[in-house]
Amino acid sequence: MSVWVAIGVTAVGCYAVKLLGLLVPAGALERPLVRRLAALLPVALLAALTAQQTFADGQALVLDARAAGVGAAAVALVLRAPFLLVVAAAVVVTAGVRALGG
C-alpha cells in the first residue's frame, strides 16, 4: 500500500511542477539565482543517487561488481557511446564480473 502512496505523491508532485511551467508567467521563475538553482539541483541528486546505487548495500557501503560496471559506463560515456550503450555496458561487465566470482 505504502508503494501506491509513494506512487500517488511521485505522479501528482511531478506532473504539478511540469505544467507549472507551462502555466505561470514568463520571468516568474527567471530570477538569476533560481534558474542556476534549478540547473544545480539534478545535478546534486544524480550524483548522490549514482554513487549510493553504485555503493550502497542497505545501510553499508561495499565494493562489489556493480562498481566494475558503472565504471564500465563511464569509460562508455568518456568515449561518447549512445545511452543504451552506456546501460548495456553496465550491465554487461557487471553480469560478467559476478559472473566470474566478483
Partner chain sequence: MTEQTVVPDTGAEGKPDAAVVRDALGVGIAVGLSGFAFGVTSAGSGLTLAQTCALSLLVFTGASQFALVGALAAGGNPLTAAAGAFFLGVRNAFYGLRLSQLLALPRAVRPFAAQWVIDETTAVALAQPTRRGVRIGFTVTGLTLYVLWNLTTLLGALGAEAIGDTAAWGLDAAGPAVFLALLAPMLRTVTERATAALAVLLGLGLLPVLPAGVPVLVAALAAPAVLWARGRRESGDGRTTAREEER
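Based on the form predicted together with its partner chain presented above, generate the structure block for the form predicted alone.
The following holds one chain only.
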C-alpha cells in the first residue's frame, strides 16, 4: 500500500510543479538573467550527471574504462567531430579498454 501512496504523492507533486511553472508571469521569464540561466542549466545538469555516472561508484571515486571513453569523446569534440562519431569513439575506446583489462 505504501508504494501506491508514494506514486500518488509523486504524481500530485509533479502536477503541482508543472502548474506552478505555468503560473509564472511572462514578464519574469523575459529577464536576461532568467533567460541565461534557462539556457545554461540543462548543460550544467547534463555535465554533472555524466561526471557522476562516469567517475562514481557509490561513495568511491572510480577511474575505469568509462573514463577513457569520456576522454575519447572529449578529444573528438575538441576536433569538432560529428555527434555520431563522438559517440562511436567513446564506445570503441570503452570497449577496447574493457577488452584489454578483462
